[in-house]
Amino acid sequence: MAINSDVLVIGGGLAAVTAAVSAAREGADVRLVSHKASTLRQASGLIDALGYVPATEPAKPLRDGPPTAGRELDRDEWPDPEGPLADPFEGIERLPESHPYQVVGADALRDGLALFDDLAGDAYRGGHTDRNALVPTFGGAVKPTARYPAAAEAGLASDERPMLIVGFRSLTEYDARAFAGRLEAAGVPFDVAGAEVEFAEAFRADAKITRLAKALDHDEDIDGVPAREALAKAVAPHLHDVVDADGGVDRVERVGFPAFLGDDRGDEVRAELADRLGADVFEVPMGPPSLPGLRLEDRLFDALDAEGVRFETGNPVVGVESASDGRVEAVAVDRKGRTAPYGADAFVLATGGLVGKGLDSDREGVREPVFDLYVDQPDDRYEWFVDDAFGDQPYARFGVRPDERCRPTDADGEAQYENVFAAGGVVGGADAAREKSASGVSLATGLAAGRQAATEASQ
């Protein structure tokens, strides 16, 4: 016997949570099934809407034929992406017609961001305006983003107060001096210095970031000194490291750390450090392992509970169990080696793109493995990419192509199933990495797909 619900959402990332909550708020009985841990924990925790509009045509015409690897296209022939955009909504009209924002409309992005604000509450900033903020990341970039953790607020690049970036000698991947140098090279409007201090040496060499966060959460003793006090004492001698343009020495007014200043008690840790240092304290978003991503995941899955969405992880959906008259009746879920049918009136596919394994690829092509949906792609594999790593890579836009109701279409543009909807990275048409649009696409398509699925189920 099938396990039934009005709407079944397949996936566990931002798009899936958005779709599930959106459908639940329309009155649907919703279940969410995901295979692996959410990709949220691998992300920086920033919510990008649209930071750049990349060129889709080279500045000079290509030689004969489509963009193809091996043509040795001169990368200088490609114009730089337009941006960073101050207003993400202003750039939408210049995106390709097949872009998800063009399909679901700018209002879906606006409503998706509003839903995120509601779910994230006071843990996030940026909801007071449609404009992007510029947030430094430990990759050395100043990133345009629509929403950012409250813990990163004091580090905005538009703030002109002098800044100190702190790294740790035993954590070589966080090179504070190099980071400060990259910020200066980017032309930020403030003086900045980087300093490596001794603190993490008190922990095992292979200690995880979460271990350091827990030590600060609980203010554990380090050689007889509480962890927060020990960290403040290590940083204090560097508060005058910033040298201004005239050679003078400034006392910094804000201090940035890698994003591990506590897990459950981050606000408390930052407040105590700020008090001890006499400066605002902020976290710099970073790649995995990402505490901001883990915190966001916790908050969003708490929201699923609050909305009455039932969810389960570790069980992959392996295919369609039954379908008739152009509608899917049930999918097959692998539950520890035995498949079980999960039925629903409507389904939302939010399994991610090539990176998230929502799309499979091999020498034969790219395919969507759950519903076997059509994925638009060139027949010649050498047309999947171009030589210029920073050029318009065709593979970046691979994915299912939805209609105006977010239903994936076939090669003729017709909906493949009446009651299947798609959201997030599995939807093609966006070059999310170059656009800085991944979260926004997830929110916009997740909201649209969730609402459409709820409507379908109600009928």
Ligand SMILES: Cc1cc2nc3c(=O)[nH]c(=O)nc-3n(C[C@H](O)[C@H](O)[C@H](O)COP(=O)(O)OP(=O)(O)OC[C@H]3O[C@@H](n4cnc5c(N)ncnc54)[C@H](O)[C@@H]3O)c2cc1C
The other form holds:
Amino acid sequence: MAINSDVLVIGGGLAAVTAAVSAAREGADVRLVSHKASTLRQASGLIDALGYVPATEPAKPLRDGPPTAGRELDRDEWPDPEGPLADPFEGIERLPESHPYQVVGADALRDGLALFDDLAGDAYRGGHTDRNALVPTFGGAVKPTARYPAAAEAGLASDERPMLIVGFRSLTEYDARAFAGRLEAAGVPFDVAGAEVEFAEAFRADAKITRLAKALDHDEDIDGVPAREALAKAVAPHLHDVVDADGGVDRVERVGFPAFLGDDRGDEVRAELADRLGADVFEVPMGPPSLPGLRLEDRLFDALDAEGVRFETGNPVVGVESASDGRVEAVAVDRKGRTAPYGADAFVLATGGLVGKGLDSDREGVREPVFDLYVDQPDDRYEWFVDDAFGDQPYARFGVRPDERCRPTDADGEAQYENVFAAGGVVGGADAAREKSASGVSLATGLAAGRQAATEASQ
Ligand SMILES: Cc1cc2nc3c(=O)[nH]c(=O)nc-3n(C[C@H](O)[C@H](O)[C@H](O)COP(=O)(O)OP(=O)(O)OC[C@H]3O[C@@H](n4cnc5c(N)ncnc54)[C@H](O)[C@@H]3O)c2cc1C
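Swap state to the form predicted in complex with the ligand from the form predicted on its own:
After this comes the whole thing, all chains and molecules, with the earlier chain placed first.
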């Protein structure tokens, strides 16, 4: 007997959750099946909508023909991307026609961001305006982003108050001084200093970010001193480290830490540190492992529960179980080595890109493994890449090509299945890394695909 629902969402990341909640809010009975943890755990926790519009054509004239592998372009042969954009919506019309934002429309992004605001609640900021915020990240960039964790709010680069960035001697990957130097070099409108303090030494053998966060959550004793007090004492001598342009010393008004200030009780930890330091305290988003990403994932899965979506993780969907008349009737789910049919009136594929395993790549090419959908790609592998790191990399845009109803199409542009819809990283046409658009694409296509699937199921 097949397990049945109106809509079956395949995937467990931002796109899948958005699709599932959107379909449920349209009245559909929704089930979500996800294999492994999504990229949310690795991501910074920032919700990028569109920060840049990269050039898709080299600057002309080209000196030696098209930019294929084997020929390095000079830097001046490729135009700089347009941006950072103050308003992501304003850049959409200049994206290629095949871009997911052009396919689903700017309103889908607007509604997707509104849905995110609703699900994220007071844990996120930025929903008061269409404009991008500029958020410093430990990667060294000041990033244009649409939504950011409340914990990062006091660190915005548009704020002119002097800033101290704190790093830890035992966590060498967060080099606070280098980071402060990069911010200065980027021309931020505030004075900034970096300081490395001794705090995490007690955890040298176990200096995992999650371990430190728990110690602050529970205010554990470190050599007889509660963790929050110990951290504030380590930072206090540096509150006057900032030197302004005239050589004068400012007392900092905000202090930034790597994003591990508590797991469940982050608000409490930041408030106590702020009180002890007499300055606002914020977290700097960082790469994997990402506590902001983990916190967001928890929040989104709680939202699934609240919206009545049934979900299961740990089991991959391995293929189509039955289909007829251009419609999928059931997919096969691998449950510990035995496959079980999961039937639905409509399916949303939200399995991610090459990182999420929604796309597979081998010597033969790139393929979509669940429905074996068409992935547009040059026959010649040498045309996947150009040698210029700044250039328009064809592989970055690989993915399924949806029609205006988010149904993946074949090489002739016809929907492959009437009742299969696609969302998120598995959808091609965006160069998310260069554009800074990954989460926005997941929200816009997730919302559109979820609504379309619910409509399909109701007919
Ligand atoms: C290192 C890193 C940093 C990032 N930083 C940012 C950032 O700063 N800002 C930003 O906006 N975005 C960022 N992103 C992108 C963002 O996290 C998402 O990757 C993007 O939004 C795509 O989301 P998704 O839901 O489509 O896919 P994913 O997050 O990849 O999720 C895919 C899900 O599908 C599941 N799945 C795959 N195949 C199957 C199957 N056969 N059966 C069942 N389940 C399956 C996977 O297990 C996973 O749960 C980052 C990504 C990475 C990897």
